[in-house]
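Here's a solo chain for you in structure tokens, the form predicted on its own.
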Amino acid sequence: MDFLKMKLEKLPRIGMKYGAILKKLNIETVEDFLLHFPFRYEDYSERVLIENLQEGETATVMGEVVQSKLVRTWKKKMMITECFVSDETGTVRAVWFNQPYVSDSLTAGKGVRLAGKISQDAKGMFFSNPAWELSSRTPTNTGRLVPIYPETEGLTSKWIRWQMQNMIKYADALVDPIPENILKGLHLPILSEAVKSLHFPKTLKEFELAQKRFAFQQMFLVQLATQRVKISWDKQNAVSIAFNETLTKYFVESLPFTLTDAQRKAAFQILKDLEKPLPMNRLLNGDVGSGKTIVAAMASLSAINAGFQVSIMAPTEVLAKQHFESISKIFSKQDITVGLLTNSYHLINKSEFRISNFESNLNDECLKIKTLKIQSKFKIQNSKLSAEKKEDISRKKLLSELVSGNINIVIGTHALIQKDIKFKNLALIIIDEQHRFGVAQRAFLQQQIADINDGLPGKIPHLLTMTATPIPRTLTLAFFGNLDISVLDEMPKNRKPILTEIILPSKRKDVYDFVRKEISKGHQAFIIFPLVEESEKLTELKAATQEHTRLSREIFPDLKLGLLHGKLKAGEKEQVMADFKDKKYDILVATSVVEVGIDIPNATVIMIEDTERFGLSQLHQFRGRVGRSDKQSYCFLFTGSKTVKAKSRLSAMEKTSSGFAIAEEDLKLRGPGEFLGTRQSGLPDIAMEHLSNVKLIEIAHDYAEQTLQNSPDLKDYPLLQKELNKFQQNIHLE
């Protein structure tokens, strides 16, 4: 039998009860205990002589129990352990509390070894609840780099490493997914051994060997899992666009803005990718404010002039509308009909006046160009015909309407890919995660728009994702190796710089006065909160909804306040939106809801309570939601924190509006787990740890690619195929 797939409430010494408490843990089998690694190690490696120990210090001792006694304590009615431990050079206490069995096993005369914190009293020096076991026991809990595990209720680390020791044996029989030729390599240790090294560390090396090993294994399979999906997206055959270059010319002339030179390129690179026989695969890295929409639109244009249809998708109906509401007016003067379908919406817009086509069919390209221009001209005096006219029609005929091809571009949510959405002939989709979607979807994503009734035999839709998060390098190799990127990292001209200040308590009534100015020359604010009602947790915060009352009550009596939070519903959060975007408030208080979309061009002031909650990724994104016009912005960081950490922390804010710099920043001080947020990767935390290490990362691909192009489906390395079936199963990592 094979004991690695034993249930462990089988285990005489685990049982039902123990076996419970591991499920909770997604801890089922031997093989699931030993791969339950320590998130972190305590140093009791260094045995200290009784008369060297100070106070303040981690150490271990070791020595003979003299005295040991239990002592109630009569005011708190507490059971106080008290145990006295000699060495050749001295005698020190140990104190535990409401620990009576440590008396029964702690008698005169055992020998023992004591680690912990030493603190001092009237007394003396003492250890303070210290970790112990008989110095006749192999080290376990002292004497040794101790690891402390993930815990949940009713399990402690002390019960894990017991039995680790017991199970460690086992690890023997664990099979290697990792071709050896690849660990001899890197010089890394075969599995059996890291994972007794992770448990049981002789020394630090040993230790940090066996991590680096897990952090490669773990960047080896994501390398092979985007790398796969990007060879199957590769064998795909997608339309090719041609790239219009007149038509391109003449739309970006007739724009009121003069496009950022990032702008072009990126447009340029999409633009090119679009005439590929291969369907293009790309992921618009940009920040906030720095025109995605406007790239992902130049797009749309090239494949509607092909004659195809364009489906844009985005993660919220908030959302939706508003990429519906920008894209419509975009091409307001355009012959161009645009679609959106939610659950909430089924909206059609069309121009009322139209010139049917952007080319005349004569072939003297100087006579095209000039037709061009008087047709430009003739939309500007008949703008007044150009009117939008929405028409809010039944989901059916709206599918109708795609599937006859009328509506050239369709907006919405996921409910877009939903099997009974058929197209014409759509040959372009553009993703819209705006920061909600983190790697996870990916592939999901590609493989429903691979299979998408798009009305296209033997074709498959380009795709453009679009991201308003800066995305590092080192994150951008670690996690999108299956893309090609176009960075917008410059900000349209006529953009002013967000003017932001760290403010302390004494300065509050100060910025109120600013706001109630601001708020007089016709401009809105917002006031985020990190909650939406009072926790016992989190007592000291100011929760959104007891803000608001005070805020309308106390300080802008005479102002329009409105409420946005998470627990309202997404027709209710629409209509706060669509009301403060109306200037039918003067302030918008809300919680952490706001990060992502509202796009409010008069909005000229942002306050942020409590800014040491947030990271500074997340920070950034907030002070986007000004700063959206040609007006002067300014964004407010309250923190009651008087700690140099964080100031120095949110002085990245005071310094920088890039939020490439920013999220730089922010990998560094948080780690990549707390920036990409672990629930949104799902890699365990030795990978996260790895992030920053871009050379592993590099190496990971390189040996991802080399694997692949000997065994493009991986049928040479059973076991590594295996792992990788188990590591996209459990990690989600599509």
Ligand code: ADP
The other form holds:
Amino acid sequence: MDFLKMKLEKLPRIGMKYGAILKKLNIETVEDFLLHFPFRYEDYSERVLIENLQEGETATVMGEVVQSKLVRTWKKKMMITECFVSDETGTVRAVWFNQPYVSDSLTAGKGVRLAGKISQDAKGMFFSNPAWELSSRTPTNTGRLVPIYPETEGLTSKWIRWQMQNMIKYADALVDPIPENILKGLHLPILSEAVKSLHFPKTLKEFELAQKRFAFQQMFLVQLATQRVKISWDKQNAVSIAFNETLTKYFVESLPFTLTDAQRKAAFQILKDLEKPLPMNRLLNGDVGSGKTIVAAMASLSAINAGFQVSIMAPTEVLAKQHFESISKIFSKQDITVGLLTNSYHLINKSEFRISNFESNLNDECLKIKTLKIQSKFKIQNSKLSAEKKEDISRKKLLSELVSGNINIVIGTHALIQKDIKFKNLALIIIDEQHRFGVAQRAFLQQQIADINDGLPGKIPHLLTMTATPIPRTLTLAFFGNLDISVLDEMPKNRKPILTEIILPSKRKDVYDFVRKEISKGHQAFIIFPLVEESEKLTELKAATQEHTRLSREIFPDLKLGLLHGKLKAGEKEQVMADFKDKKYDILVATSVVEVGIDIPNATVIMIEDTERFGLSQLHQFRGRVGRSDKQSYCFLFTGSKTVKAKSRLSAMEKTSSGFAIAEEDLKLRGPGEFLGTRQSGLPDIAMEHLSNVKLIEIAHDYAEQTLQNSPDLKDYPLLQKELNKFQQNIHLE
Ligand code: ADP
Ligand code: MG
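So that was the form predicted on its own. Now I'd like the form predicted together with adenosine-5'-diphosphate, please.
Entire complex below, previous chain first.
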């Protein structure tokens, strides 16, 4: 009988009730249970003598119960167990609230271990609600490194520990997906040992090795996934798109600004890639505001001119809509039809200049796209010329326009990767991430892209991914070795660095006054509130709504404040953004939904609340919402924390405006876990949290390469193959 596959609800100790709760956490079998890891530990391993107890510290004491009684406070109707425990050095008091059964077990004369935090009141030092165990029991909750599990309704950490104690013996049956020789070479424990060590670590060293092992497993799987995708990608063919120099030059000259050298170089690399009959897989890694869109437009223009279709995918509907607007504008002088396809939008934008109105001012045979003749430099912004015609059409109609090839470029969300969407000849896919996508997600998406119905038999589309999360140089080789990378590490010349300041609570009012001044100049401001976890969405909403009300009533009663949060529908978000753009609001109060590349050049101030809760790279992303024009912009980082550490972390933001420098700093502080993108991988978070080991990534990279050389399809490693499939299934894109 396979104990590991046993259903938990069938185990008498667990039963239907707890079985159902566990099921909600996706824990159904003994194996699942064993792989449910603690997220932190209390160190109760050192026994402290009672005379040495210190207020505020966490400690384990061992002694004998001298007295214990149950008191009922009639005012609050609370049951308090009060117990005195002595060791050879003194006596300490312990109290438990509403746990009357404690006094039944802890009768005078019993040996006991208590563990917890020491408090102090008028009567002296005491333990408040400590963990306790009779000394006769094996240490589980006290006297050791005690694992703390994520708790849910009805499941305490203590309960899980108790169950785990009984089930841990089955861990020996766990088979290890990682080849033994690899682990041996790295002196890392096999799976069963590592699982035991994470639940019940005997020593810190043992725990750390187990952690390292899971971290390695994580990276090894990521490496296998990406390298495998690369191998299959490299075997494919793509259409070759001739580089049309005249067209490119003409387009660049018609822009209202001069390209930066970095933009020129990146565009050239991309256009060269497109010429090859092999699918491009390039990452355009550019800081916020570095001008990625125009580079993407140059690539698109080249593909469209060669007679092919292009699609651009954005992470949210709001962003897709924004891209639709800006791409339509950018191509308003070309006879290019732009489509927008998301769950809520089906739009099409045809240039109104019908063919007869066009005259190519370039006697270039290769120029297929009719282009309006323009004499001087043409301002995109004040374009009376962009008499485009936007049309709302049905999804069905839009799809038929895609198959027929009437739409040259379609913008959308992930909704673009759907079985019923067919293209006439899709040759280039551009993904604008903005989000922090990890390597693993990226590989997965790439796999999906190869399966798109592109209308080009035997070919797959070229792929250009744009990311606004600068990737630290130290990570590029090991993590992104499967990609070609172009870097936009230069800002357009008209930009002034954003002046950034850390604000302590006492200076809040000054900032409000400053904002008011900026607004009186006709500028606009953002106020950002954190949204960190999915589970916080409701509280976040409340906080933002309350703040919006408070600010509107008390601080800026004479100004107009908009509110943007994650619970709004796409259409509503879009409306708020559009209204903000149209200056119907002076200030936009927003949760972190605004992080994704919103472009409001008139906004010059951004205030960010609760900065402790964001990583530096994320703060940098927010900051990038301002400084998108030639106006001087400001960023104020509010911190409630007075600690030197918090300030020194944020000071990187004051010192540099380079996303790349900030990313390096973030890497130092938080490790490379963020860049892996494996939050939902099912492996213990604790392994990732403590990981700041770039070396380990390199090792994983090399082992993955070797493994795939030995067995390209992993046939010789069926367990690994299975684990990898599981891993990929767990990677969600949104
Ligand atoms: P991001 O890289 O963050 O996506 P965008 O492509 O949205 O940046 O560009 C930000 C703004 O900068 C846009 O308004 C765009 O028109 C403008 N821009 C792009 N390139 C240049 C340039 N070389 N000089 C001046 N402005 C530019
Ligand atoms: Mg962008």
